[in-house]
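Encoded as structure tokens, the following chain is the form predicted on its own, with no partner shown.
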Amino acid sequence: MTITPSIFVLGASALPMARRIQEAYSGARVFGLQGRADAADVTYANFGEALRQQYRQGSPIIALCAAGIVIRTLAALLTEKGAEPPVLAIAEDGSAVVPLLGGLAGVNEIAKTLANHLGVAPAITTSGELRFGTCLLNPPPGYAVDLEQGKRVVSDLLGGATVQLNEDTPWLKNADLPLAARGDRRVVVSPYRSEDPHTLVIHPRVVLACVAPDRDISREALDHALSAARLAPQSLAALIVTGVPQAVPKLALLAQDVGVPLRFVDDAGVLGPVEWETQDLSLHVANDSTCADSMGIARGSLHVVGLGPGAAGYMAPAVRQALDAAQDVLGYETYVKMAGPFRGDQCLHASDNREELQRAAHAFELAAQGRRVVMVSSGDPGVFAMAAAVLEALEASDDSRWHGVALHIVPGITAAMAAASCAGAPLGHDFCLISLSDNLKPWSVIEHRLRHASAADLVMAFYNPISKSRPWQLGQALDLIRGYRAPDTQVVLGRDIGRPAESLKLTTLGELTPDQVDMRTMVIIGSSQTRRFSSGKREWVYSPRWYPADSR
């Protein structure tokens, strides 16, 4: 099973070992403490908050620090044993691999893999794992067990009971179990429930519950159907909807509640024989425990995300989650590179910066196939970026498959906010954002807006201020603004904020010339009230929250 762990370090000394561990897991990211491990993929300010966030998201955690630190950090979150992701503590020098949490989520297997990778022995303490060489309560993907039933049988085996296996459990043949032809306990594989307390039933996930898209079924109705058919809830593999993928909110919530995927098929006949049915629901038993992945398609999703200005610390957690879950990532090549690291199984589709509508169409076609797609923009996707292009493409399309895609716009920190925060708070009062590019709107419209924004004494943030093909427009815009603003009006120039070449310049409208600006510069023109002052060794710019009543 492929996992993508979050690797935590507290200092630079642990980074070499973290990178070595990262080699074993494609797409894994190294999280480092700000000021002490800034060369990590992601930096954090508070270890406890960052670790707990990854735990809540279900991400496997590998922490290169003392086990006690991890235990104390996560202690308040420990609830149901079956709900925890794998958590391991590893010595900075790689000499100890200690699985802490997630015994039912494969933590011991991860520990064995890591220990083998590092050339050490894993510190496994699980009784069943040590005695039998396997965890009976953690079957392979595609199978599940009733934990309470399983605990009783494992406890009996640890107490000296023997066990009989049936031929459907090949993964247990090499385990060191106390086997007997007529064992005291039995392990069988079946989708059906068993009331025998001496039998551990490993349930293959082969049950498909099918409903029509215009029908809603409750959790109670689903449980009743499974019980009536004597099928174990753990055998449920997927909730199937007939028809074109579309929004079915109540069924999506039900699938999430019972922990199975929601899939769509054209015809219920492909599901095989009916095991049980009513007018609202039918239950089918497939032959293959991987049926959920191969049956029909999922409802595809398209997340349009903003990466922020560039630094990983400025990226919203929801954006990182979407990127980690994506099968396909599309965007301008520069932004796709910024969005990494990626796993080897993720498909990257980089394109030219001016192919917005073609890129949006490509994204919808991929998502209509049931894939998880992410469209990346810098800054915020809704501010002079891809969200508008995606919605424009969707509005113009009559393809029902496109309209069936689950579309999400995920915000990011836009360039004006990033530049403003470096300078102080120049956007502290009313402001507007204006693109000086006339590629998609006439220059006359831009001039009209500049006049009104200047007359209204709004702070103005300029996107796309100048380029080789438009060298004259910023100068013309400044000439226009100078008819309304005094020469000492405060100006902020933020270039590549959040990226390695970041620079900030504070100047005035009278001193500003177009040659101080390029396409990667955010220009913020203050209002009549915007101020600059010194504090210690630096200067701050801000626009007061109040505005004089007699100023206009």
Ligand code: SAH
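Residue numbers count along the first chain shown, from 1. Rigid core: the largest C-alpha set superposing within 1.5 Å between the two forms. Model, not experiment: these values are computed from the prediction. What changes on going to the form predicted together with this ligand:
- With the core superposed, Leu114 shows a C-alpha displacement of at least 2 Å between these two forms.
- When the rigid core is held fixed, the Cα atom of Arg371 travels less than 2 angstroms between these two forms.
- Relative to the superposed core, His448 undergoes a Cα shift smaller than 2 Å between these two forms.
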Second form
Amino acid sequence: MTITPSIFVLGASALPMARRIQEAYSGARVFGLQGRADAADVTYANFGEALRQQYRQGSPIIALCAAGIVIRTLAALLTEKGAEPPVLAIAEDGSAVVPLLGGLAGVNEIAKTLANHLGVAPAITTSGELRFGTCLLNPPPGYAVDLEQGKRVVSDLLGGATVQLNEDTPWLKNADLPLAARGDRRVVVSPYRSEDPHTLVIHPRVVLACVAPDRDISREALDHALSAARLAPQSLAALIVTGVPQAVPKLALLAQDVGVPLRFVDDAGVLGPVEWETQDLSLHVANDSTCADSMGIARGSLHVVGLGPGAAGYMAPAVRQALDAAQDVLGYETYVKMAGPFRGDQCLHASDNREELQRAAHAFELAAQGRRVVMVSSGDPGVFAMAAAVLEALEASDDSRWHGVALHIVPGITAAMAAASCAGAPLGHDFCLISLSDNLKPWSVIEHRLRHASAADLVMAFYNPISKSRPWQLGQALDLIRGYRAPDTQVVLGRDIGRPAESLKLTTLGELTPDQVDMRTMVIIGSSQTRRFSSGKREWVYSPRWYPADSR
Ligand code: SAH
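To complete the pair, please output the form predicted together with this ligand; the form predicted on its own was given just before.
Next comes the full complex, this chain leading.
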């Protein structure tokens, strides 16, 4: 089975070993501590938070540090419900490979593979595994066992019992089990439950529980139906809803609760013979245990995210999470690059196409196919960026598949805030954000707003201040503002904030000329109250929280 582990290092000395381990897994990423291992693929500021986030997402974890550190970091999460991903600690010099958690998620297999890759012996401590060379309780994907029953049979075998296998467990062929044609114990593969204490039933995940979209069923009703049909709960492969994918919050919770995917099919006819039926629910038994993934589609999602100004530390964790989970990523090429690194299995649709509505339509089409799609903007997606275009496309659409997509707008730090923070607090009092681009609104509207904002003594932050195709607009805007504000009005110019070429210039309205500004610049024009002062070697600009009592 291929996995995509997150490899953690605390310092640069562990990086070479991390890279060596990374070779064994395509798409794996190395996480390094900020300031200590900046050459890693992803840097984190807090080891505990970063590790726990990966764990909660179910990512396999390989940590190149003391096992104790990993155990202490994850201890509080171990009692949480949910799947336990494989977690391994590996000595920085590659001399020890220690599987820690995720016995049922194949951690021993990973330990064996890695140890083999590194030329050492894995530290396997599972008795059944040591004796039989395999873990009976960890069948291949698509199969599940009843753990209580399984543990009982494994300890019987460890105690000297023999076992009888039949043809349908090919993955146990090479195991070193105490086989006997008429063994004391039996291993069988079946979706049905068994009460026989001497039989280990391996359940293929073949049962599909199908619900109409306007019906909600409870956990009790589902359990009851499975039990009435004598089917084992472990055989459940998917919860199926008929119709176009849409929000079905209660069923989504139920699917999460029982740990199966929620899929949508046009017609229940494709699900195979009905095994059990009530008014709300039908149970079907498919003949293939990989059926859940190919049965219908998932409800797709579209996250419209803001990357912030550029620096990784200024990106919201919710954005990083959406990017990590994405199957498709769309956006301007520069921003898609900024959002990386990506795994090999993620599809990038970078464009220099300025047609925002077309891009929004492309995103909805992908999401309507059941894919997890992320659309990236710089700064905040709702500030002169893609979120409004996406909503405009959705409002104009009568495609029920688009309206069924799980749409989320995830905020980011907008350029005005990022630039303001570099200068101090110029937005410390009332302010407005204005785009000087007249591509999508008439210049007269912009002038009207500038006049009112100037008259109201608002601090103004200008987006899209100037470009090759809009060379005169900024000069005209400044002329207009000079009619209201004094030449010593404070001005902040922030260029490429949060990016390698970042620069900041503090000036005044009297000295400001359009040639100091380009399309990568944020222009902040202070109010009559905005001030500048020096402290030590630097200067600060801020707008006080108060106004003089005698002002307008
Ligand atoms: N959604 C973005 C804004 C897009 S409009 C946001 O919320 O920040 C593009 C304009 O934003 C640019 O012309 C520039 O004025 C400003 N801008 C975007 N990123 C910037 C950065 N890193 N530094 C300075 N200005 C930036």
